[in-house]
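Below sits a lone chain in structure tokens, taken as the form predicted alone.
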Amino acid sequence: MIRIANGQGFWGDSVDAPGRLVEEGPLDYLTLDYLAEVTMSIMQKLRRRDPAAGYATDFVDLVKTLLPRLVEKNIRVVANAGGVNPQSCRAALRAVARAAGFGGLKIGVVSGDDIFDRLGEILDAGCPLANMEDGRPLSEVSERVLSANVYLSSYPIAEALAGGAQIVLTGRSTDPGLVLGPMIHEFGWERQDWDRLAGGTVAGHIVECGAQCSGGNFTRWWEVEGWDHLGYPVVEADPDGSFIVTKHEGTGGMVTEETIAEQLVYEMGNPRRYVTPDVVADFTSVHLERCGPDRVRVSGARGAPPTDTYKVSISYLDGFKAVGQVTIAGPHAIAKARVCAEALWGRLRRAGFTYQETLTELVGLDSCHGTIPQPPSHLNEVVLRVGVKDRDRAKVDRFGKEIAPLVTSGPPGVTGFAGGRPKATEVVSFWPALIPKELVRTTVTVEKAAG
């Protein structure tokens, strides 16, 4: 049995969770998931400005703090913090390790997911990278692409671990792959071990969002205790693909069949065909059984052979946007906010400005669920939030100049305008596509920090 914990569900998750996982109980592996689709585009923009940037700098700071304890307790780390520049991330880690006296530390890098510089070659080879949602070829937006990253297999992670790496860096791996990779390495699973690979995929999916499976974001949130020290999940994995989800003793939160089941259906399309680069998992085959306080055994996962394609996450520039807001207070706040919105859009139309998309919402009334809930009979204050999207940056900037005048040229009670005029910012859109596996070149390198 091996223990694998996930201490990061996204770039910006708790900075204390990884350290608590290392200190508060036994671990063999610590995984850290930093990447989302929009994160890749942000990192690519950072690298365009600085060739040494493009990775999760928070990860380097974390390793600097935890490295002595990681080495002492022989905890291996697997993280996709490499972003679009894993080589630079490794260079930063090597500097940290050498400064701390750990020149012998082995750092592995999995690369090949970043196909941004190969897009022309791939399109010329007859692969259209068609949008999975509407079928359009990537050539329609290829001049505006910011990033293109393949969701790689978990086997290169296992290869880096087999090479002795104590820290494994990847770019765009799958989220569950951070957990599946160590299982493949430790248990020697072959590529045809579909059921075991499915079990490892389910384990990775359950813990990929950190505390979201141990009490965070739970429907019956009032049953959860210890919000100030919520425990992050630990997987106790067995060679047959079954595992127990738990958390360190004495931490807050809760691990039950219900918290696990809610995470199982998170971001789920067809539960019978959860497609990954390594296996197609059937989530409906999974059995959950409580086996003690904050301990749930997960077993029975069934898998099928993977497809012959990888998924590609592509981002591209799609115009500009700006969003601003004011607070309207006092009697008849809702009615006054609607008058403000009508005035703003009317003034822009009179000035000759219309937009591809506009946003009008009253925060506290309809911003999350629209007209579904019954409106309250009375509100003493409400936030009017307005926004626009358009290909023309100048038009978007003009919108930003029309909000502040509402303070003196709108109904009484308009306040809270302290952020200045909202400026146009770039809109980054998502383009999902498939690519034949034979067109992707994956490499694994393992080097000592002092090498």
The other form holds:
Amino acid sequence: MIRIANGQGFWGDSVDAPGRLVEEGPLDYLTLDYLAEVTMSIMQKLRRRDPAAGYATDFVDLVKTLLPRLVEKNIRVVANAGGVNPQSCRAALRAVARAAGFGGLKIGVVSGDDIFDRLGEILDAGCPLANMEDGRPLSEVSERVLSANVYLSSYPIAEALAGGAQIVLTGRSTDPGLVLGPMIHEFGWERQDWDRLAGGTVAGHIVECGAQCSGGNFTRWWEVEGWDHLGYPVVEADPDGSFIVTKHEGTGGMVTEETIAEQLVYEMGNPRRYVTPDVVADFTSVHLERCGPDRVRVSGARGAPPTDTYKVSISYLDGFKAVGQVTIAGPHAIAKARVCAEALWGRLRRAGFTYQETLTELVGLDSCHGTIPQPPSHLNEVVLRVGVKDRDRAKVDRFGKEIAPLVTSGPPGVTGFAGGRPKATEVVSFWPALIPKELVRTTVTVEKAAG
Amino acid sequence: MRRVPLSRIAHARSGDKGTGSNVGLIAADDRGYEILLARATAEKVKAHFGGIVRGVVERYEAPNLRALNFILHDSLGGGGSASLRTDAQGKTHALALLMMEIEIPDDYQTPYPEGSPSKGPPAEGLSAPRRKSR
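Alternative state: the form predicted together with its partner chain, after the form predicted alone:
Starting with the chain above, the whole complex follows.
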């Protein structure tokens, strides 16, 4: 049995969770998932400004803090912190390791996911990278592409571990792969072990969002205790592909069949076909069973052969947007907010500005759920939130200047205009596509921190 | 027959899927799952969400989890990063679905209690007593 934890569900998740996983209980592997889709495009922009940037800098700080304990306890780390620049991330890690006296530390890097510089060549090879949602060819937006990354399989991670890496860095790989990779390495699973690979994939899916399987975001939240020290998930994996999800003893939160079931369906499409580059997992085959306090055994996963394509996540510039808000208080807050909104849009129209898309929300009244619950007829405070989206940056900036005047030229009780005029920011949209596996070249290198 | 919100017989989680979202709806027991199968149809869910969901609603079944998975197409006002909405990722769509009312047999004891501080969710605004306005 090996213990694999996830201490980061996204870039911006708890700063303390990884260290607590290392200190508060036994562990063999610590995985850290930094990459949401939008993160890749942010990193690509950073790299364009500075060729040494474009990776999760938090990870380097984390390793600096934890390295002595990781080495002492022989905990190996698998992280997709490399972002769009894994080589640069490795250079930073090597410097940190050498400075701390760990020159012998082996760092593995998986690369080949970044196909941004190869897009022309790939299109020329006859792969249209058509949009998976609507079939349009990439050529429609190709001059506005910001980043393009393939979701790599778990085998390169296993290969880096087999090469002795104590830390494995990837760019874009599948989220569950960070957990499946160590299982492939430890248990020697073969590419045809579909059921076991499916089990590992299910495990990775359950823990990839950190505490979301151990009490976070749980529907019946009032049953959760210890919010200030929520335990992050630990998988106790067995060679047969079954596993137990748990958390370190004494931590807050809860692991039950219900918290696990909720995370299993999170971001789910067809539950019978959860497609990764390693396997097509059938989530309707798994069996959940409580086997102790905060312990749930997951077994029975079935898998089928993977497809012959990788998924590619391409981000592209899709215009500009700005969002701003004011708070409206006192009698007739809802009516006054509506007057404010009409005034704002009317003033812009009179000045000659219309937009591709506008948004008016009354936060506190109906911003998330519309009229699904009966909206209250009276509120003493409501937030008016307005936004626009347009190709024309100048028009979007002009919108941002129209909010503050509401404080003095609207009804009484308008306040809370903070943070200055909202400025136009780039809208990044995503273009999901497929690429034949033979067009992607994955490389794995393992090197010591010094030498 | 009587009508109760889905929150009395099920729990749920939602998140983004491209320009849409998904809601996984999980029954508390087998009988609840039979009720969901029969009555929580894609059409009913689409009507419940009204203007929030601009596209179609698809439904998948996962009997092992006693779960239905609803894909709400075009429900975010653009993709997660392009949307202007407060809930740009559909994080709260699960709670919206749990408000949907459904018919259950009179003899079916709902597994999840109605809101009360001791047994269920705390009553709203316990710490901030509200004065009656005139």
